[in-house]
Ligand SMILES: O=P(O)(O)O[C@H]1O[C@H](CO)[C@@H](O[C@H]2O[C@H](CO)[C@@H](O)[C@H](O)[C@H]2O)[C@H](O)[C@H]1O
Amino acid sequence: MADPVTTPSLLDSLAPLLRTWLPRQRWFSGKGRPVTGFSPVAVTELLPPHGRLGLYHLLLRVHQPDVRGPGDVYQFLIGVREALPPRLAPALIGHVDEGPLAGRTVYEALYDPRPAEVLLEALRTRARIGSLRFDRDPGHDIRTGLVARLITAEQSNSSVVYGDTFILKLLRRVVPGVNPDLEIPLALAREGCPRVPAPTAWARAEVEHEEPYVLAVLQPFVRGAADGWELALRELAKGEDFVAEACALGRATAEVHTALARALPTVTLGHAQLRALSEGMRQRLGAAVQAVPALRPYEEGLRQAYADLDRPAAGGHAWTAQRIHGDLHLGQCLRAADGTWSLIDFEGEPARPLAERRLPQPPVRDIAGMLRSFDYAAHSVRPPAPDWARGCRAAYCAGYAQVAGRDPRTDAVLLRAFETDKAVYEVLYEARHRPDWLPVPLSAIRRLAASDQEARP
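Put the chain from that sequence into structure form on its own, the form predicted alone.
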């Protein structure tokens, strides 16, 4: 572990480089505001920095102006070399001019197989290194000699595949407490649900006066699997429908929801709870309208979707809430070579507080997310294919009903409210990060703000 005496000078020397590098990372959520500084949560030396290869694990609180609270905590794996070989050029963070690493080059270590293999070995041996605690399911072995490779596709976290046997998800923006990305797959494994790969190992950081931070989860790698988003786009490009796959995916979603209802507590949402739910939706809409003026012509119609939810609640209607995926879309689904669908990435929407992500929710929230994903796929091609999306939406709901015994379209008011809430979130996200994509959620906003009949799935 790093000598505490050297930690300030280490961070002082890295800070100018990280301030430039961090905002360019896909997983950094603080884009649009400058990074003004860092403070250490935990600094751990994994390999000594003055050999051929050094390695630091950093948990740093990132400071930015106009941010409420102490600032977000991010996880960094920093490699240290005298110079980078050409294969590691994309990983460059910068050259250190002063401090304990003066004259050395620092880089994103996950690009380098050796540092990634250090993490796997720590998980295999259940190591304790500084504040880091590595653990694994004693019923599963992790063999040595697995070659690591970073998945370079844009993600909100980072993933490393080990020899097509395991995949390690390294969480980037971390918070103390029970993380659903570990909690829910472990609960589903206890239920024997085959639709979610069971965690093999995981890493935490134990920090004084705080709950542990979940840092990473290792799961079996689904060989030959196709990402649901990429698979849908391929079918669209060929002019093929996706109805059979959407139906199978609906069945898989219902199996996961059913298993979660058995594994973890459920609650009944009465009038007070539903009123709070719809009020939260109204507040998010109000904030989005202030930030994205293009929403203003549709505000009244969107608020009507939330008002419609209040009426059955006031009349005594109640819904059941349970633990769900929380951020379900095509990119969170994998189809194996045998046609079996799996659901992955149970972290929920990272921008939402951890306590909120762990609350029981109506299962229709997941369904609304998937319906929006079909819409996104259909609008990612030219010309857009709205009929393709409608067919997928209907097939997905029908497949869900085959397992759950209830078609989610029968809860039209609840489904419309959640789909509206998701589309509003998408508008805000696209306006901030991908303005060229803004027309996609706005097309859904126009539909959802229309009459009840037009808004039905």
Given for the second form:
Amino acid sequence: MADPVTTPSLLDSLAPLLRTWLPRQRWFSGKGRPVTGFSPVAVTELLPPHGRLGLYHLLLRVHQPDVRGPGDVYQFLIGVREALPPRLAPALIGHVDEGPLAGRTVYEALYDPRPAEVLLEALRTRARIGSLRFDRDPGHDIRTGLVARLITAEQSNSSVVYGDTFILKLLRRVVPGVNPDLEIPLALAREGCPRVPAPTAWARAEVEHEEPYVLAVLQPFVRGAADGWELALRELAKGEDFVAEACALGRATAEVHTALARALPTVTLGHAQLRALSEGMRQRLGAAVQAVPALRPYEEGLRQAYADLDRPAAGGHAWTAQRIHGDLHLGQCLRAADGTWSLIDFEGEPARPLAERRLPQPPVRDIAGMLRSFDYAAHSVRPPAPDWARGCRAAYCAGYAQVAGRDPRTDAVLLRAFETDKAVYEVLYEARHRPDWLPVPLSAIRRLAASDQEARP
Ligand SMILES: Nc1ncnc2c1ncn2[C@@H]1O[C@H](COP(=O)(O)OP(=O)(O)O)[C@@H](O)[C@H]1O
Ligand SMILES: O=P(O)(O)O[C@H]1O[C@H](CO)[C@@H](O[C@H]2O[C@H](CO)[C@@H](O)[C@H](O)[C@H]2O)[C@H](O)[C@H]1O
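I've shown you the form predicted alone. Could you give me the structure of the form predicted in complex with the ligand?
Starting with the chain above, the whole complex follows.
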């Protein structure tokens, strides 16, 4: 008879394999430091391992040297088979040598339709398995028989599409507490805002002494959609402008902001709050300079953008902070076949703490993110196309003003500070995740540090 698979014996078997596999995953944010071990937060057997297909859901705390705090928690869906069929070769994690799974192969189960369908079935039936809680909007049914396929895009998380009807986003680095990727779309759905796909179902883990972890969100799949980034690059390659789409995106952003200001609390920003904002920006710049020395020559110039924010009459306008998208860029905008735009991925900047991502923010922060994105597209092609970006940036702000009633360019000081903050974030992001892309945000850093008009709408 096979040995029982206890949590310690399972982890003993998997840890050596996960230690080498995890750092190679795009969604792992602890790159650059070795993974030394794992401790279990929740381990759930979804299918017993001694049949043809075993399936485990794991929430594991990852240990790395020189990391402050207890270490990040990641979500894994691990399949167990005798051998992997060739179509699952890219999903291989490794072969287990010892323990109760000895001789078996473990793999990233999201590549495999059957395990992914187990998750959909759990959502459909509102299952409770171990510490996992699956739930869905009672107003929406989930059909059975939808076939699953993993999206292979470059992502911070992992997404599975079910028969072109639903898309399930499985969060990879998870934190206890309310997750904006579920909270914001639910709030917008309650407001009847059609610019964001409304969540159909979601999964959480209930762990003792902690708030529940949001693990996954299921949404309607926008069929035949293209994201703003691919569309923008396509137009750039053809030498076409993108102003009509940029204007529509500005309107869509303003619709979402207007609905969020109705749905969730807003606050007026006084001088003290503006100082706190600029202080946060200065601290992030300081940390980024430490991590990416190529920023150092521009540090003083960049700090000027934040100093302008500290002046009591910065713009002379009483700004309001509200819940926003938090990491808006062209890749977060989907254009459906009928030409309408939706915004997705309300998780915020993944590297920032959850509490910070849920704070009300000036909506200009999202606008700055989109302006940076037009600039990104224009500087990721050869030769760079700064006029293309300028046209998009102006059209986007004009479209925003049509719906919101205020042109973001009026708030030039705030806009420049947030654009600078975003470009600094991007330098750090690219240095960590895509070093080949570093020149793109660095070219904006040079312009922003010199207060060059080219970086402005
Ligand atoms: N509702 C949707 N309909 C169609 N495609 C979607 C939908 N939501 C997300 N996608 C696709 O999945 C990709 C990843 O989704 P996203 O929420 O941005 O995940 P991540 O946080 O991992 O970047 C998007 O770039 C988009 O192509
Ligand atoms: O994974 P997310 O989509 O939540 O966002 C992270 O990854 C993005 C890249 O995939 C990164 O965006 C940067 O590159 C984009 C082009 O690939 C560009 O359109 C954005 O303007 C630029 O910021 C994003 O910053 C990061 O949080």
